[in-house]
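Encoded as structure tokens, the following chain is the form predicted alone, with no partner shown.
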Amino acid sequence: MSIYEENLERAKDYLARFKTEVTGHYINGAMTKSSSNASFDNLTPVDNTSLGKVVEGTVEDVDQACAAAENAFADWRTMPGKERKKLLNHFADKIVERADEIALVESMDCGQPLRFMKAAAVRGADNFRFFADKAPEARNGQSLHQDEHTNFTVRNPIGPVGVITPWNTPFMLATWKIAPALAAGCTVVHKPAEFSPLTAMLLAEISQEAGIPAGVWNTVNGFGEVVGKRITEHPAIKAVAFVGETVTGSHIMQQGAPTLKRVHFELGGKNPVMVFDDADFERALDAVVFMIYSLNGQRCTSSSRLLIQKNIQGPFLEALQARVKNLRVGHPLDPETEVGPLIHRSHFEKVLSFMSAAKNEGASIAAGGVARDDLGAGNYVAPTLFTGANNQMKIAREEIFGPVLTAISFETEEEAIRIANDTPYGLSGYIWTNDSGRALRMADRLDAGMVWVNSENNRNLPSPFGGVKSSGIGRDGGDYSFEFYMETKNICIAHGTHKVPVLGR
């Protein structure tokens, strides 16, 4: 039996239970069904068959979860940080124990190649360990001395929070949002994406196994129009962390406004990678290919616009075209697969619509541009490279969120930065040059929350992660996460030496 066949058999075993029983919610420490009998089919992008039924959550279900989170908050917030540290590190151990299951289920649920999902499970455990170790210091503040007063600050958890996560790398992103919330002392109501809900339920199970108290972690399945909307409106929820589309982010902001909710958004991107003529050719080529075609191009930080300096445009695009055509598209559980199927038929059709747009606007399709119908009934798209484009074309302005790269040429630094910044988005940017002065100039002028120089998306957990403009509000990572999930309180203590103003004596 090949490794691919072994993967298929193990995945079948792990997924069997989702087919035999409707997947419900996790509320107040117990797996529950919905207050309604409604459910929906959870389709695998591999062949669009059902992995099983998932309950369609209701307002009543969300209200129960929010009440559970509110009731559990008092005890969870007062638990010593060292105790939360112990629990969350135990949680990470449990993730590692089930990493094989998590990776296989996630690959089948969202279509990401197993080679990436194996790493995603481990990264999820790393997220919990990192924030677990910071839990004892979460409340730390500053000491501010004056001549006659001493001010000091402390931080307190904000309260129950809503976490709404996307379908592209659902397990890792859920841990990235929930781990710091729990470490800070907040309780959580989590809504996973309806396109990929299964590993969220594995996370809920792990929280139970790890001893997270009832009500601290709650998961409600369903659709954004009902479940997501109610979470963002519920008065018990004090803050909402959301990863997803920019339009949805604006809706959440509106829905949370009457209750003055704090919001944290990681939204869309049309991220540029700028390759100058003095860049390390092969390293830049490797990074350009990896940062758009890994994870099926369904990555918020994908470098989906290649800005290439004109005097190396010919050889670079020729080498790039060969690499794109050589990418291995296939079943996500095949260890040889580099690009798997897109998450859902509707998204598959959206990505394919950009092929017609490219032709209509006069760009060339140097590679791909078609569905891979030869691979069966799944949502497979050939990795695509558009050339001869300009920054006013639809393919350069709209987030495609698939294995599609648009190449645009430039001559000077000024032109490169003008093109790079000419977008409503500002999540990330990448610069390839061996001129350190140029690197610093371009990084300073690039409108983006994150910039990588001579590197792909390198992960550093203490560093701030987030975007500007229509790409988001706020930052994740390290202490930046605690700033979102906690309120800062200033305490002023007099030394007993200052003159107190007198009235009416």
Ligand code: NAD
Given for the second form:
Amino acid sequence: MSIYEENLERAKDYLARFKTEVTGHYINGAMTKSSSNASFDNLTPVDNTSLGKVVEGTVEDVDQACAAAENAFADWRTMPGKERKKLLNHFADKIVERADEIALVESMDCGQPLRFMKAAAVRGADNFRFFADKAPEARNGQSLHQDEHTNFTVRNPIGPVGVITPWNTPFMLATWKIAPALAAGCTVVHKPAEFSPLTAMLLAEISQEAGIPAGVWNTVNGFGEVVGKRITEHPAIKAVAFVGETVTGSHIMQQGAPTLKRVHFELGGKNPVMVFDDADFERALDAVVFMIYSLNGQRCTSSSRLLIQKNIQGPFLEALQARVKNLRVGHPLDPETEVGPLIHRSHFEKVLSFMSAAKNEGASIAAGGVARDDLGAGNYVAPTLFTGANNQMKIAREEIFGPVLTAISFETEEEAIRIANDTPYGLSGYIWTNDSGRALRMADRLDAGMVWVNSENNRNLPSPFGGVKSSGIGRDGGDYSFEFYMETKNICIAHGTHKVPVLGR
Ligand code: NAD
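The structure above corresponds to the form predicted alone; please give the structure of the form predicted in complex with ligand NAD next.
What follows is the whole complex; the chain from before opens it.
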């Protein structure tokens, strides 16, 4: 049996339970069904057949989860940090024990190649370990001296929080949001994306096995417009951490306004990678290919606009075209696969609509541009490279969120920065040059929350992650996550020497 066949067999075993039983919620420490009988089919991108039914959560279900999170908060917030550290590290161990299952289920549920999902499962455990170790110090603040008073600050967990996640890397993103919330002492109501709900249920199960107390972690399945909306409106929920589309972020802000929700948004992007003529050609080429075609291009930090200096555009685009044509598209469980099927038929159609937009706008399709129907009934799209584009074209302005790269040429630094910043988004940017002065000038002027110089997206957990403009509000990573999930309180103590103002004596 080949490794691919073995993967298929193991995935079939892991997925069997989702076929036989409707996937429900995890509320107050118990796997539950919905208050309604409604459910929907969860389709695999591999061939659009159903992996099983998932309950359509209701407002009542969310209310139950929020009540559970509210009740559990008092004990969870007062649990000593070092105990939370132990529990969350134990949780990470459990993720590692089930990493094979998580990666295989995730690949089948969201279409991401197994080679990346294996790493994502391990990264999920790392997220827990990183924040677990920080739990004992989460409450620490500052000491601020005045002549006759001493101020010090402490941090307290904000309360029950909502975590709403998308479908592109569902497991990793859920852990990235939930781990710091729990380490800070918050309780959580999580709503996974309806297109890829399965690993969220594995996480809920692991939280039960790891001994996270009932009500501390709740997962409610269903649609954004009902379940997600209610979480953002519920008065018990004090903050909402959201990862998804910019327009959804805007809805959430409106929905959360009456209850003054604190929000943290990680939204869309149209990130530039600038390659200058003095860059290391091969390393830049590797990174350009990796940062748009890995994870099926369904990656918020993907560099979807290549800005290439005119005097090297010929050889660079020629080499790039060859690499794109050579990418191995296929079943996500095939170890050879580099690009898998897109999440859903509707997204597949949206991505394909950019092929005709490119032609209509006068760009050239140097590679791809078509569906890969030869691979069966899945949502396979040939990795695509548009050349001869300009920044006003739809293919340069809108987030495509697929394996599609738009190449635009520039001549000067000034032109490069103007094109790079001419977008409503501002998540990440990548600069390839061997001139350190130029790298610093460009990095300083780029409108982005994160800039990488001579590197692909390389994640450092303590570093701030987030975007500017329409790409988001707030940062997470390291202490930034605690700033979001906690309230800072200032305590001011007089030294007993200052003059207290006197009235009415
Ligand atoms: P989406 O906005 O459609 O959905 C995200 C989540 O929000 C889902 O769980 C959905 O059910 C829920 N939702 C939908 N409507 C809602 C509402 N009115 N109230 C509350 N919740 C609601 O996003 P998607 O299509 O699942 O994900 C793709 C998007 O995510 C892309 O734009 C991508 O750039 C973005 N993303 C950003 C980052 C980042 O870090 N900036 C990371 C990953 C993905």
